[in-house]
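Next comes just one chain, in structure tokens: the form predicted on its own.
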Amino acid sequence: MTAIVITGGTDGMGRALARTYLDRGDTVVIVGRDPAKAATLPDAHFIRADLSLVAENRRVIEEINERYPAVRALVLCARYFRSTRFVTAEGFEGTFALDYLSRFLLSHGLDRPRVIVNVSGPAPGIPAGRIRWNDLMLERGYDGVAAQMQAGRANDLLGVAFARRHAAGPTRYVLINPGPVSTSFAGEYDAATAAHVAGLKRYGAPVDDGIKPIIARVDAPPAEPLSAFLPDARISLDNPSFVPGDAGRLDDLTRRLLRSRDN
């Protein structure tokens, strides 16, 4: 049986996505942490979990690699604002976690996806799109919009880096970063960043058109092992976005971190 998988698939995109390929009638799996958002996809298989565990992760990597053998395409939704600084059970500071490490954990588990869809960002270009190397979890000066902007960077390597790791594998793995969406925009927000996302969801693109550019990875997905879109514009991988050596450092240092925290 093939499936579909989404996390962040209760809520905002995620949910319109799920809703359309059950529309279809495939098989989908929906991850989010609310039961009650669930409930409204009930042809949907729901599983539990709070993303921002490794241990959660790998928990969810189980149960599909078990019940669900050929995935058609992942498609990695899942995020959460917080401008407070947060720090998982595990140690992880909580928008690396959830936001790049589930991704990496997920990316990497699951058994042969024909595609991974990353919906993500930022922009190449962005100046403020940067790996804080030497401070990953932001223990120093945190900010909200920095943590998902470093997350979103790091989510352009980990495209980088999975390609070249599974070069010659049958999963192709694409970047989309979808633009201003109206969406739900989940997330803890003080007055500032709360007054610009509303003007966000004011003049985002609706949901339904804002999920269209992944439908079409997911569909057909591209022959290159890498490709990133702006949200339908292809992005040339020729850009400081996607350095190779930034993206194996950033490999690294993540299984490094994994590591640590089986230890």
Ligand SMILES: NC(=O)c1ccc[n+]([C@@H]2O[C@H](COP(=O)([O-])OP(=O)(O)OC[C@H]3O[C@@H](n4cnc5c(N)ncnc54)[C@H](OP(=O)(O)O)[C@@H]3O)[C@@H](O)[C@H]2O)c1
Second form
Amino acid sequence: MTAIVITGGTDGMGRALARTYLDRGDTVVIVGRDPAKAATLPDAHFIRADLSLVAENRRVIEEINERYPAVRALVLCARYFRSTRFVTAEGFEGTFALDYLSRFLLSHGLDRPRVIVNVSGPAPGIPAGRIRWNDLMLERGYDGVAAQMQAGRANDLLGVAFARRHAAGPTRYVLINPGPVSTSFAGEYDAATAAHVAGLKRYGAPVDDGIKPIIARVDAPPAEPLSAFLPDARISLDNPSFVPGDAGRLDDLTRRLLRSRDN
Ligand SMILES: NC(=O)c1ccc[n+]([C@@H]2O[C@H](COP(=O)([O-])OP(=O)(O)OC[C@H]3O[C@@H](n4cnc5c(N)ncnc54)[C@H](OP(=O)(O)O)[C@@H]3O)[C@@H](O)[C@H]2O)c1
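Having seen the form predicted on its own, the form predicted together with the named molecule:
What follows is the entire complex, opening with the chain shown before.
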């Protein structure tokens, strides 16, 4: 039995993707925190988890690898915006933990999915955000948008490092920036950001349109180990967001952070 695993599958694009594949008769595993939202997809397999915690990601990985040995697609959609800095019980900055570290753990931890679609923010020609190499946890001058942008860039680099490490394996890694899509935009916003988000909700694409590029890549994964799209057009990997040296540096740093948490 092959399964499609969707983080953030309880809401927004993740939920719409789950509905699409359930309607096709697929086995769909959704991961999120809210059982009430999950109950709106009664035919999905719900794993309740706070993916901003490393321990929870590891529990989810163990459960999926045990119960669903053949994962056709892992789609990474969980996110949560915070205008005010938040630190998880494990000591990681919240956006880094949920929007990037969880995706790192799941990407490397699930047993060889056919395709991993990391729904994030790659953009052509410009780095999606800046990695604060000396302040990864954003202790100095936190800004919610900068935190989200850092996570977006980190996901681009995760794709590069993953594809290098697993180039000979069966998994194809796909980065997709869906562009503005009218979803729930889960988060806690200050007034200025809330006004901006209200605009995005008004003018963003309908969710059913926003998920089309994702469905296309899940159904027919690109041949290359790594590819990136905005939303349906290919982005060249020959741009500053995908510098291999930065990808290796972030990969090392992430593994060191995880080791220091484990000790
Ligand atoms: N919407 C856009 O315009 C846009 C633009 C560019 C990129 N993206 C990317 O597209 C992806 C999907 O975005 P969306 O707008 O569809 O999301 P959304 O509507 O805001 O939904 C976010 C999802 O994340 C889950 N979530 C939040 N915190 C969680 C936690 N701690 N642990 C586990 N799950 C958690 C929520 O479920 P629970 O409430 O059940 O926890 C929900 O299912 C994201 O990666 C986003 O960065 C979106």
